[in-house]
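Single chain ahead, by itself, as structure tokens, in the form predicted alone.
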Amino acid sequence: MDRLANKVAIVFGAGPNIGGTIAYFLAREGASVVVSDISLSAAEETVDFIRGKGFTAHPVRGNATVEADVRAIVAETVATFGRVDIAVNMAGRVHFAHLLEMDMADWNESVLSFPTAGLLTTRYTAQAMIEGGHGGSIIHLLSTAAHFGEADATAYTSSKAALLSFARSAAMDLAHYGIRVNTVTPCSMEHQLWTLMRDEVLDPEWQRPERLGFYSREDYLKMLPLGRFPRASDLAWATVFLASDEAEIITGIDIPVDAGLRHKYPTWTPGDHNGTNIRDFVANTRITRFGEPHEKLIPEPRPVGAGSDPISQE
């Protein structure tokens, strides 16, 4: 529990599932943490959470594409806590589109997003371990988005591949300064069941929309090797060795997060063989919160003709 033991860490984004969780466990892990996001009330969820376990932690509020909220919070940390050893982030904004109907404010927003908060963080963060004389940690959470083509989507695999490209030449500009600058890449998360996805997951009624790039969940499900969606808190172990002296010699990489996806044979469908289905997932399936199982189970599917049945937004 004690991998990141005297360590200062900015997590960049933080509600109760990837960013929370995975403050979460860099404070398990002994790193005190200043939790940052844009909205104030989700820092302070997450932040009362860390220390109601007995942890140190600190929320600011602050949007990562913007200069002077990033210089503000590494500012504030350093006044704080006196340095800055570790930076993770996952800020920016998402909008899905047909290419030939994309919005060209959404463009422009969700493009810009993920590569300017990647050098903003980087960059000030970086500035505050050269000016502590010591080295560092540097991580940002990308998507699967950022190594595939994927219909509906282009302004968002443009975004995270631009900083996917990004992080790798950051790492080459920062290594003589001891600071790592890697990237985290899940795929389809396991809280996406009970947020975007619950009407296919929960109503028996429920239809394919006939719609170019659309699958199903089952559809992903189907396709990951190891038979499960990833969770917040696999996310998290692999930030924490990243972010650990046990790896002080990597620089540059990219930890895929993702049952195996990225890399078996793409015309192979494992789940075809091994009776996976969507339904007996999410049945065997438990709500978390801050990696943590949440009281409340995934609620039954509905049965055919019911009304809407309210689930947790976590």
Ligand SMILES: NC(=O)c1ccc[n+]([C@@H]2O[C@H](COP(=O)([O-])OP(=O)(O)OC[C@H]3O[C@@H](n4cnc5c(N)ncnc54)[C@H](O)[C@@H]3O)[C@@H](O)[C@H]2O)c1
The other form holds:
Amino acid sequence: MDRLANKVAIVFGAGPNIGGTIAYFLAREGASVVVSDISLSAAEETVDFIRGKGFTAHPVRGNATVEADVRAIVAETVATFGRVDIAVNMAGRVHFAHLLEMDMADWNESVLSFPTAGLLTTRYTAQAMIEGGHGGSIIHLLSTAAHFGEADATAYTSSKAALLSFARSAAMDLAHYGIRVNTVTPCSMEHQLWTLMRDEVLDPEWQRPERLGFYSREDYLKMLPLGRFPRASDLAWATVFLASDEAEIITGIDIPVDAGLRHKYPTWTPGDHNGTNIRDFVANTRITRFGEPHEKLIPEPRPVGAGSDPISQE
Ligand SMILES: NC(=O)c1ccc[n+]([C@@H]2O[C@H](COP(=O)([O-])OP(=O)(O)OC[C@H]3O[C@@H](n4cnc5c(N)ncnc54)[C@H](O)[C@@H]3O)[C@@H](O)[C@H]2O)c1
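To complete the pair, please output the form predicted together with this ligand; the form predicted alone was given just before.
Entire complex below, previous chain first.
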């Protein structure tokens, strides 16, 4: 548990889902972690958890798409812990709409958000590494949206694809300084099942919407050769590796954390042949939070018309 001993990390967008889990795993490996989020309460929730486990973390509020905020977050990190060795960034705005109905303000904000956070977090953390006279590791979180055409998602796919290209070029700009830049690509995550996709998987009366870009969780799960959605902890393990000296010769790459989705033959649907279905998957899966079991098991589908739902307390 000391793969990152004596290192200092900043996680941008570190509320208690993916970013918070990555922050916890970095801290557990010995790093001192600045937990930064546009929402101070989200950052504090993650920090409370990490400190509760006996590791070192410090919360900072800031918008990773705003230059003054990123500069201040990096300055506060150096003031608090003396240096920066690792930066992990996942901040940005997700926006879904059909291109024929795209609002220009939404387009401009969404398309710019991920690569802008990419540029600012890379520039200011790299500057701190260079001034500190040492190298470092910078990791950006992508999405399958960076690699595939996706209906109703031109703003999101454009933004994540731009971040992918940015990261590759940043790796070239910074190689001379011993600073590595890599990306991690998750597909649709398991925690979405307990939040956004709750009704789809738990409500027996649920109806598939008519939206063009919509795919059901059942369809998605059947496409995964390894037969399960990734968890935040799966991303955190990949990030710990890229952040550590174990990856000191690795730069400019992308690690897919996607159960084999990106590299399978596109028209092969593994789940059609092995009985995979979303109800069995949900019934046999534990909710995790910060990579640790959180609730014993997923509740039974709620009766039609029932009011309270324990999962919505998450
Ligand atoms: N959830 C998924 O299924 C999924 C799939 C593929 C990729 N991703 C990517 O993973 C990353 C995190 O996803 P998540 O599910 O944990 O989302 P989330 O919304 O739960 O967490 C994102 C965090 O980033 C913060 N944030 C947003 N904009 C910010 C900004 N401008 N500056 C600073 N903080 C900001 C939010 O407050 C939040 O705490 C995102 O980049 C997302 O695109 C998620």
